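Presented below, as C-alpha cells, is a lone chain in the form predicted alone.
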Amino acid sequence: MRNLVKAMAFAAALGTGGAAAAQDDITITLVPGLTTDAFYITMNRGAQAAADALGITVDFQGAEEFDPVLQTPVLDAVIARGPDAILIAPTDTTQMIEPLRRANDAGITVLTVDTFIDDGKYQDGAGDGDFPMSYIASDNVGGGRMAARFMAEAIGGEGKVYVSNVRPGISTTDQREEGFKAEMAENFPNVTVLDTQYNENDASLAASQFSAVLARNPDVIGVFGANLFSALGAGNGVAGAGKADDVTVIAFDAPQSIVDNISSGLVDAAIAQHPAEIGYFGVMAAYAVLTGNSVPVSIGTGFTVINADNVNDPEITKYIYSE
C-alpha cells in the first residue's frame, strides 16, 4: 500500500502533539463524487472522526449523482464559500480540472480522494492537472488484479469472463479494469476476457448485457462488476438466466446490498475498499498542508475480500460500507 505507512506516521503524530496545537477555524469541504452511495457517506465518517480529533470544521457537499455537469456548479458554490481545503472526488478525469483550477486559483488547497484528475501523478510539473497537493484513495489497479486473481482461482484457472463496468474516463473504474486485465494476461493466459461492456451505472442495463454476451458465448462463466450498479446488474442478469451455479461474479466495493447477494449467493466475492481510512487520511493530509506540513503525493489504503466463507466475521463485517 503506497505511502500508507508515512501516511500514518504523520496522522499519528498530528492527532497526538498536532492535536495540542490544532487550529480551529480551519475549514474544510468533501465533495464526494455523489451524496447518497454508501461508500462516501462511510468515508465523510471518517472525514469527521479526522475532524473531531484535530478540533476542525469538515463539511461534505456534493451532488446526488455521479456526473461532471452535477458536481461541477457544488464545486462552484463551495469554492465562493472558501473553504480553506477542498477533498473531492472528482467524476471525470479531464473535465473537472478546469472547475478544480478555479479553487486552486482562488488560494484553496485542493486534494483528491477515490478519484483523481488528469493522470493522478500531482506536483510534478507535468500535465494540465498536476497542482492538488495529494491524492488519497485505493490502488485500483491493484484491487482489479486482486479480483483477477480470486476470479481465476474460482473457474479453475481457464474460460470466457468479462468486465462490466461504468464508462471510460472514470480513474477508479478504468484502472479496476485495466488491473483486472492485466493480470488475467500475465498470469493466466487460459482466461479469454471479452469486451467490456459499459452500462452507464444502471444496473438494469448491465443485466440485459449479461444476456446478450450470453447469447454470443454460451460458455461465459465469469463476470467482474468494476462498481456496485454494474455487479448488482451482472448478478441480477446471471440469475435471471438461471446461471448462478455456472458463472461467477465478482464486485468491487461492498455497500449492504452486495454484501446480502454474498449471503444468497448471487455474488461470490466483493473487494472492498476502505473508505473510512480514504476520508480520514484525506483530512490528516489536508490539515498537514494547511499547517505547514509536506505529506506524500499518493496515499494508499488497503483493501479486504469478502466471501460466503467470512462474510459473517466480526474482523470482515467492519468493512462493510453504511449509510
Second form
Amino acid sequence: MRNLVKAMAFAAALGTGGAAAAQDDITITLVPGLTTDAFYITMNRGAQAAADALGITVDFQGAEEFDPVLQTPVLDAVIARGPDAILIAPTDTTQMIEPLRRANDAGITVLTVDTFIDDGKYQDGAGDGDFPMSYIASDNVGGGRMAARFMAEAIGGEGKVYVSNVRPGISTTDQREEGFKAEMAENFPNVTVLDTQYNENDASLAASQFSAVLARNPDVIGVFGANLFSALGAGNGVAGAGKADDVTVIAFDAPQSIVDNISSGLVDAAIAQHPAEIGYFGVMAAYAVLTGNSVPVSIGTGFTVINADNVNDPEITKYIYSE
Ligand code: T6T
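Given the form predicted alone, state the structure of the form predicted in complex with ligand T6T.
The complete assembly is shown below, putting the previous chain first.
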C-alpha cells in the first residue's frame, strides 16, 4: 500500500535525520464542495497554514458548482495524479461513495471535511462508506438547533417560518434543517415550520422563493438560510419584498456580504462556521495518518455567532470568511 510505504520511508528518514526530505514528499489534495465559495476558500487558507507548518504540499482542486456529477471527474483526475491523501467535502452522501472508493482502492488515504458520505460514522465496520479515516466538521445538527433558538427568540416564540436549503442529500445542510426542526418541535410548539424551499445553491432562486412563500403565507415572519447562498438569497428576497422590518433572517455562514446584511439590519444573526479550522485540522489529521499515527474518527470544530452587538468586534470579525 502506497501509504504504508510512505510511512515506512518517513520513519526511516526520521532515523537518519532526513525528516525534512520525507515531509517535503507528502502531498495532500483538498477537494472542496465548490471552488468559488468563500467557505471553502477560507478552508483552504487554514489547510495552507497547516501545510506550511508541516513543510508539506496541499493543493486545491474542485468544481465550480456543488454537484456530484461535476465533482466526480475532478476527483478522478486527482486520483490519477496520486496524492498521498485526499481531503474532500463530498457533495452527496450516497453518490460520492463509489468515486471515493476508487481513491481508497488506489491506496490514497481519504478523509472528509465539512460533509460526509454514508452515515458519517467511519471505521466502525458498518456501511458502504466506512473507509474514510476521519470526518472534520462543524456540528451541523447542533448549529441548526442554535439557529432555531435565535429564530424563536427573535419572533417571540410563535409564528410561521421556513428553511431555505440547497437540496436533499447533502449531509451538512440536511443536518442543519433536521436540527432546526427538532429544536422547534421540542421547545417552541407555537412556531410553525413551513415546507422547505430548495434553491440548488442559487441565491437568486432563494430570493424569488421568498416572494412565493410570502404570497402563499402573508404572515410568514422568519427564514433560516441553511448555507451561504440560501441565507444571502433569503435576505435579498426579504429586502426586495420590503419586509426587512417584519421578517427575521437567521443565516448559516458568514461571508462579508452576510456580515454587511447584519450591519444594515437585514439579517438578525449569522452562525459562522470555522472553515479555516476545518482545513487546518483536516491537514493535520491526514498528516497524522500518513506518518503512522492514529486519529479520531471525528473531529468537531466550532461556531461563532455574529449579530448587531458584536459585528464590529475584531475578535469576532476574524471569523468572517475570505472572499
Ligand atoms: O455551508 C457551507 C458548507 O458547510 C456546506 O456544506 C455547503 O455550503 C457552504 O459551502 C456554504 O455555501
